[in-house]
Each structure stands twice: as structure tokens, then as C-alpha cells.
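For reference, the chain that follows is the form predicted on its own, supplied as C-alpha cells.
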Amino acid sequence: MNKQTARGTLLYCRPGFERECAQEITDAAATVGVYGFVKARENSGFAVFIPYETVATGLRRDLRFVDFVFARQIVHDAVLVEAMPTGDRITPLLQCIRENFDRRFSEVLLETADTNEAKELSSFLKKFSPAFNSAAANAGLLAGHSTAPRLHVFFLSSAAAWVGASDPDNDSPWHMGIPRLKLPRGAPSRSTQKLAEAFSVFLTEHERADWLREGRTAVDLGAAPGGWTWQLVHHGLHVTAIDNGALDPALLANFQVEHLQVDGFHWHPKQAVDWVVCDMIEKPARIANLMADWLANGYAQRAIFNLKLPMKKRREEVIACKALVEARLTDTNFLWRARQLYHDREEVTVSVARHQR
């Protein structure tokens, strides 16, 4: 007979960042008056917060996914179903859903952690997915409209899975919380995918149409070989690429690009630009200071930059950098958002922009 555990909040993350994810959910839950403990195994790619209270409705109602830095996805009311029989996994899963969820779902997502160990389940899920989706539809679990919650079945093995729900306006829209971006032909480096993902995470559709178009201007600090410059040019922006290193020859030939071989920590534009972006390998506090300087002095309206994190106290470093930037930007009309993107590694990407009235 399959076994079920108490409900929890399930968070997906980059393997190796379970501690940071656990800290985030613990602190976030405490702010809404919910206390508990976290189950997290190093390099597992996920963490589960179990509240001490049997019912903790405040978590789903009050937690905002956009406030999380290290979580790729947040799944509420998650229940662990274990010891599913090899011959029939569908029955215990459907039983769990009926007993724990009194709603229908817009879609079913069968997922795993983003680890090599979990990837071994991919062939099993390809075979299992059509049968389970059909069974879920026949059981009346699918609502047929996009505003309904999404059902997540997060497999730990072929015999165990967490089952929970996410809300379409308060979660990651991507399967496993991972955007599948192809490396564009002609891009000089894979870092261009990082900026493309940042645009999709930090900007609304309306903002992308407004801020990523012909006529907008940007400065790329530490541009070489040009991955971020390429992404900006691809959207029609005119870019000043700042780096003592060499830029991709194709970008140098583009009239939308001006390459200046100067020190990015000391150069400033004569006229204000719309964007400043920065992916330099430097201490996080120094980058945070630089970006705060650009925004506080009105050199740019929006900034996207990376913070290369230390080996220890990584979340603490992000919090310290946020405090540093906010202290410099005495005008409270700035919005800070940070996320460890899928295309990030030992780093997080930050967006700081003026609120749009």
C-alpha cells in the first residue's frame, strides 16, 4: 500500500543550492506567521518546507514567487506518495489527488529534479506521461482553462513522487522551472542565453515591447566577447560595448555597436542611456556599487547585472548587495529583483529599474 506524508511546500532549485532555498522558504514563511522545518539533501535539486501546523493556508495565499532568488519553482500543498507498486502507479496518485485537492487543474506536469540521477527517470516518464494524462482527464481533474492551478507530480524515483499544485499567476511558467532556450546562430558566446532568460523573467510582455526595441540605447560593461551585446542588438538597441578585450568581429561590423576599450569601472556616458548591463567577473559588492552609481547618477534607467557568489554565505552576500544598492538609491522609486537563472552558475542575476507609473 502506498504511503503519504504531511503537506509541505516544495521548491525546485539548482543542485548545490538547497541550503539557500531552505533559508528563503523558512524566512518567507515566518514573515506570514508560519513556522516549520525543511527537508533538503545536498545536491538533490529541491527542498521541502513542512509546517508545524497541520493547515498553513497563509503560505499559498501570501508567498510571492517573484520574491524568491534561489527557487526555480514553488509547489504548494505537496504530499509525498511513496511505495507505489510497479504495476500500477496511476491508482495511488489519483487517490492522493482526490483526497488532498478539491479542485481541477489546467494541466498536469510530470517533473523531476535537475540532476543526473533524476534524468535517469526521463525514459520512464515518457512512457508514463500519456497514460497518466489520459487517466487524469477521465477522472475529471482537468478544468480546460488556463486560470486553474497546475498539478505537479515531482518524481523522486519510479515509486515515489511529491504531488502538489501551483498557481499560474504566482509560479514559474516553465516545465521544471527551466526555460529551454536555444543558442542563437551567430551569438559569440553562451552568455547571450543568460540575458535572454533575464528579459523573460524580469520584464513583462509590455515592458519587453517597450524597452527592447529600435531607438533604445544600452551600455554593456565587460562586454567581450559580446554575448550580452549580441542579445541587445538582436532586439534593435544601439549598444556601447565597454571592454579592453576583443569583441566578436561580426559585432564590430554592426553599425549598432560602438566598442570602447576602456575601464568599465571608471567610464560613464556623456548622455543617459536606457540600459546598463554587466557580466564582469568581480566581487559582488564592487559590482553592486557600480550599478548603484549608474542608477543613482541617472546614467541609466534600468540595470541587469550578475553577482558572482562566494563559496559560503551566498544568500547573505545577495542580501548585503541588495542593502548596499538600496542605501545608495535614496529615491525609493527603484525596484530590485534577483533570481538564480537556469543559465547562471555560481551567481545570481539582478534587475534594478525605476517603477513605471
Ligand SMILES: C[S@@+](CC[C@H](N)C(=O)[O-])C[C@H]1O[C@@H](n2cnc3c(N)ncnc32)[C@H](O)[C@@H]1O
Second form
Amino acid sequence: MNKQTARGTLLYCRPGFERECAQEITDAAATVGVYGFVKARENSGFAVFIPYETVATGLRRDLRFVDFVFARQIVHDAVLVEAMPTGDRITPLLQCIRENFDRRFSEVLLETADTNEAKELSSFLKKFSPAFNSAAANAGLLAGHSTAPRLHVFFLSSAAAWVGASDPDNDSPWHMGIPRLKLPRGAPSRSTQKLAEAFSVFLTEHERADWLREGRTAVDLGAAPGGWTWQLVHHGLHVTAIDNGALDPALLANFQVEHLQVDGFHWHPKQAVDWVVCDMIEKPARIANLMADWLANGYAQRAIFNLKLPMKKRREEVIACKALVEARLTDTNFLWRARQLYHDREEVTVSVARHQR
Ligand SMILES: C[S@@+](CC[C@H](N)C(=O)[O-])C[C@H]1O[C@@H](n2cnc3c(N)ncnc32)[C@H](O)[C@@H]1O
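Pass me the form predicted together with the named molecule as well; I've looked at the form predicted on its own already.
Let's see the whole complex now, leading with the same chain.
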């Protein structure tokens, strides 16, 4: 026998950041007039918001995924299917979908939380996935066009799963909200993936073509050993790499790179550049102030930077940094976007750029 509970909004996050996710969804829901409570367990890698009202369509319509910092994915109208029998999980899942969703889906994603515990389900999912996909297709659940919602079946165990939907352009395009980026050969550090992910999260395809190309210029503050510089050079940019530490010799030999061993908090370019990126480990407010300086003074047009979060009040720190940058950039055309990327640890990555859309 399967059992179903109330519909909720399911958010995936980095394990350990459930509290921040819970605060974000509670505040965001309140701004669209929906109140409820959050079910979350520490280090589980997800949180579920359950509205007090049974019909809370405003959440799916009005919440914007881009506004979330700590959520990797947002899944709406989620229903918990429990006590699925070992011999037949397909029947209760299809029944749940038929009873709760009246639209068809572009694809089916069988997912879990990003925890070691949940990873133990991966061999079960590998076996289950083809059978479920063909059952979903036979049941007429797949629409075959990319504008349809995506169906998420988020397994808590082999007997229980949340089933919900996300909407294209208002969700993460990646399975489990995780981009699978390969470490490029020749990159001097793993953090190159962080900047690669930031480019794909914060920039549209058009912006990437326009801002990441030969002829563009960047300053990389706190560049050593050079993962971020490598990423920029790889896109054809000329980079001034600022760090007292040593840069990867291969980068140093590249004519597109100039290495200056100076203090990143006091050096400014003589000529304005397109980008400033910053990965220096410092108090978040100090980095936010520095980035606001660069943009307010026109030293750079766009910034991408990391905020290393404190142990406590992590979300509050991000909100305070945003307020600080916005107060300095009274030119409202600047757009702030922040996200805890998959490649981020106890930190978030921020993009501040002139609003062009
Ligand atoms: C996390 S590492 C940067 C890693 C780099 N983004 C990469 O991809 O390889 C931080 C760097 O900031 C540099 N740093 C810290 N304070 C600095 C300062 N005041 N001026 C310049 N560099 C600084 C450190 O020397 C260190 O190399």
C-alpha cells in the first residue's frame, strides 16, 4: 500500500545548508502571500516547504529560481509516495502522477539528495530507470517537447520518493541540480570549475559569446595558482593576475597573462577592464566593498567573486553583502546574482553586472 501526504515545494541543496534553504523558501513564499512550514533534517541535502493552504499555485507561478542562493533545484507540487512495494514501485508512482499532475512532461528525472547515504541508491536507480522511463512513456506522460515541465522523482530510499515538477527557464537544467563539468586538462587548480560553472549559471548564451572572447580583458584578484586565470585565458581574454603567490609556469609563459605580485586590495588598473574576478580568502564584507569600489569607479564592468561564509548566520552575511554593494551602486542598472554553486564549499559565488536583459 502506498501513502501520500500534502503537496510541497522541494529544494535540493548542498548538505549542511538545509537551514539556509528553509529560510529562503519561507521568506520567498511570504513575499507571494503563501505561508507554511519547512521539513528539513541537517545534512540531508534537501528541504520541503509545506504551505498551510492546500492550493498554493502562486508558488509555482511567482517564485523565481534565480533569486535563490542556496537551492540547487526547486521542484513544485511535490507529493511524497511512501511504502512502495519492492516488487512494484512503478504502479504507485504512476498512480501518484496521474492523480496529481494533469500535464505531460518533457523528461523524467530520477534523483536523490547529494549525500553519501543517498548515493547508495544509485545502483538501484540505474536498474530502475529504464523500466520507469518506458512505463512513463507507455502511460503517455512524455510530451516530447522541451517547453513542457520536467518530472522529478526524488528518492529518499528505495521505498519512498517525492514526486514533483519543475518548469523550464525557472529551474536548474541539470540532473540533481549538479553540472557535470570535467576538470580541463592543463588547468592548474580545481577551482577553474567554479568559474566555469559561474559563467554557465550567471551568463546567458549570448552574454557568454559577447563577454568571453578574444579582445576582452580581465583582472583576477588572488589568482594563484591560476585556475580562474586559466579559465579566462581559455576563452581568449587577456588577464592581469594579481597574487603574491606563484602562478602556474605554463600560464606565466602565456602572452595573454600578466602576473603582478601586489596587494589585491590596493592595486587598480590604469585602464578600465571588462571583468574583475576575485577569489581572495577574506571577510565577505571586505570583498563586497572591494568589488563595489571596482564597479562604482568604473575599473571593471562586470564582477564575479567568492564570498567565504562564516560558520553562523551565513544567509544573513550574504544579504548584508548584497545591501552593502547595492548601497554603493546606486545606479540601479546593476544586477546582483548569488548562488552557492556545486563547486562551492562554505561559500557562495556572486555576479554583479550592468543589467542588459
Ligand atoms: C583560494 S586562492 C585562489 C585560487 C585561484 N582562484 C585559482 O583558481 O587557482 C586565494 C589566493 O588569494 C591570494 N591572496 C590573498 N590575499 C591577497 C591579497 N591581499 N592580494 C593578492 N592576493 C591575495 C592568496 O595568495 C591565494 O593565492
